[in-house]
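The chain below stands alone and is given in structure tokens; this is the form predicted on its own.
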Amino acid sequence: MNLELRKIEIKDVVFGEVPGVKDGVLTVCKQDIIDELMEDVNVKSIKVDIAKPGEKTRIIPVKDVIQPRIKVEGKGNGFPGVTSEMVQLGSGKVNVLDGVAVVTIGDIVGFQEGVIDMWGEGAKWTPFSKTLNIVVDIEPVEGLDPHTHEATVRVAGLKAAEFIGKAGKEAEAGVVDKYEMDDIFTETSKYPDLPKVAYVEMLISQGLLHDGYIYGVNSGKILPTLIHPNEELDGAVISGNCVAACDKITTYQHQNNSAILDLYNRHGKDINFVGVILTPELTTLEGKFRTCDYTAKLCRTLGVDGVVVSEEGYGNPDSDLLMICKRLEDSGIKTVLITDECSGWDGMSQPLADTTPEAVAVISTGNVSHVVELEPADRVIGSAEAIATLAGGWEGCLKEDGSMVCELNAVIGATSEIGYHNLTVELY
């Protein structure tokens, strides 16, 4: 597969009547976006706003973050299986509005959402304080069942990103990133002496607000699946996860999966990167045995020498992470784990809910329980009161002056387990 991500550097976003890109400025038409999304009969109202880096703006409660793009050559625009007809992704040329994100907010049925601060202390903890954010506030009609409500909000965000991405169709790209990889046999013949390495990406798959999607299919309904890395970079994997904001993998992060990009960068140099295995994280013991055994079997079938495993979430999925590790190491496959920790406010609690002696190479992406103090905002897009019901927030954490105290749990992308964040870990 050959994929080109053609990056159009966007330096500013403004509202206007005619969408397009000129001299690094993206113009979006607010009413056009509203009209597009209001075509869904389950949507009651849409609000659109812009939040820029450095502004004292707080966005809350966030559901997802999506990168606007348009495919200018090849099959599969948008998100096939969800917003468009099903086609195979991973090839072609894509114009990317680089530096721009669509951020969706609003009531999402449950209580676990997140916050993005565009300035100050809060900005240090989320990568989306650095993007020019087009914020879409989605209000569904009353009376929807919870699953329809959730799907309405999720799909509206994807449609918004797809619609906004059209503005970049004729724009010139400043940087073109090319991703080319043939089948495993061809690549191994090119690099016979390099160790074969696979990437196992665990996806939350635990029910309403706890799901990932692959070509529109709920990951909880599949066995572990081998995909070409280009497919994820091209939009095949999307987020339906609102478990804990800090380590949910947003759709934007799937589109720019840093673990995949790092492995791609080393492909043909010191490793032979053979592909991505998407593994669901289930809640039942039977389900865990099934997916973990199957994941290890796929790795053995591929004949890999090493595996990088990233988790999504913490607590219950820690068991899956360690079970996969044990099975791979017992098979003679070197395994590296990427996970965050739930170590308490003082950082002294047991970091994971499970352990195994085979886990000898573990990368920590931070403590989800770390407490931060966020200054009052000049402008809040959404509802500041939502912090009380976010994972990582509590009743009384919002102060009278508009400041708040919360755990990193509540901050979007703060401890991303694919490494897409600003946090580093210091060992003592």
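All values reported here derive from a predicted model rather than from experimental measurement. Numbering follows the first chain given and starts at 1. In this text, rigid core is short for the largest set of C-alphas that superpose within 1.5 Å between two forms. Compared with the form predicted in complex with its partner chain:
- In the core-superposed comparison between these two forms, D401 has its Cα shifted by at least 2 Å.
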Given for the second form:
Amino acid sequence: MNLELRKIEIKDVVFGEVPGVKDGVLTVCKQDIIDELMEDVNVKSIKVDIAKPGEKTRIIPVKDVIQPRIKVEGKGNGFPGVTSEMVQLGSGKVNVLDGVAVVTIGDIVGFQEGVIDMWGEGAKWTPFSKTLNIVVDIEPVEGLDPHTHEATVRVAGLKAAEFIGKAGKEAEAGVVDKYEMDDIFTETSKYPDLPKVAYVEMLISQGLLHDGYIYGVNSGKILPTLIHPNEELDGAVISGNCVAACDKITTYQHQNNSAILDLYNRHGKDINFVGVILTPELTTLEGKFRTCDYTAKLCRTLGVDGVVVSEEGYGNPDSDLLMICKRLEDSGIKTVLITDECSGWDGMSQPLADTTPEAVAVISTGNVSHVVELEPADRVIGSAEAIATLAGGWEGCLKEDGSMVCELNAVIGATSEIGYHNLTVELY
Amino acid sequence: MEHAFVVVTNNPLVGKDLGEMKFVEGSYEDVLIKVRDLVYEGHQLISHPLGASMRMLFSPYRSVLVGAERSETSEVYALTIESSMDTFRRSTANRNVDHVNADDYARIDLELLKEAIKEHGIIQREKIQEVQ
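Structure of the form predicted in complex with its partner chain, please, following the form predicted on its own?
In what comes next, the whole complex appears, and the chain from above leads the way.
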């Protein structure tokens, strides 16, 4: 497969009548976006706002973040299987509105948090404080069942990103990133002496507000599956999560999966990157045993020497992470885990909900319990009720001056377990 | 494989139409304690006692599936429930239970429970749809 991500550097976003890009300024037509999304009979109203880095603006509760793009050569614009007809992704040329994100908001349940602060202390912790955010607030019609409500908001966000992406069709790209990888046998014949490495990406797959989608298929309904890394970079994997703000993998993060990009960067240099295995994190223990066995079997079938595994979420998925690790290490496959930790306010508690002695190479992407102080915003895009939830964590977390103290788990992408975030690791 | 199950729950929205139920008058932690006792009595632990995110740990409600029949106590299940209780206590030590959004937690817990039951493959889709 051969994929080109052609990055159009966007320095500013403005509302206007005629969508397009000129001198690094993206113009979007608010009414056109609203009209496009209102075509869904389940949508009652749409509001569109812009939030820029440095503004004293808070966005809450965030459902998903999506990168607007358009495919200018080859098949598969948008999100095949969801917003467009089904085609194979992973090849062609894609114009990316680099520096812009579509952020969807809308509370499906009252306890959603998911905050993006565009300034101050909060901005330090989320990668989406640095993007020019086109915020789409989606209100569905009354009376929808919760599954339809969630799907309406999820699909509206994807449609918005696809629609806004059209503005980049004629724009001149700056950096062009090329991702080319042949079948495993061909690549291995090119690099016979390099260790073969696979990437296992775990996806929360547990039901309402806890789902991932692959070409529109709910990941809870599949056995672990092998995909080409280009497919994910081209939009095959979509987020359906709403409640794990700090460590859910947003669609934007799937489109720019840091683990895939880093492995790609080393492909042919010191490793032979053989592909991505998407693994559902199920609810039942029998389901977990099955998917973890199957994941290890796929890795053995590929004959890999090493595997990088990233988790999504915290709690019961920790069991899957460590079961996969144990099965791989027992098979003689060196395994590196990427996870965040819940190690208390002081960072001193046991970090995961489960343990195994085989987990000897673990990368932490941050402590979800780390406490941060967020000062009051001048402008809130979204819901005041969600802020009340955010401010209700414990006695005394809402201060007299209106600032509040919360744990990182409320901040979108703060401890991304695929490494698409602002933190780094310090070795002692 | 044993398919019969019991729902251990403190969620008022969970009805008996989903299957046999042990209703716990108490908190999320009380549900975990009940599950632990059943596991030590030899019941299978069918669904994981914890959710998949920090936020769900602040829920007032939790439903867990255990097997209906008893056999030897399983070390795997015992370790899973014990480590889950430890994780729950550590993760919620400084936090308030989110009672303000209790109704929404109850709804989501019910939906996730239905998914767990479907995943376990016991009752047919038609029966799930009847109770929606």
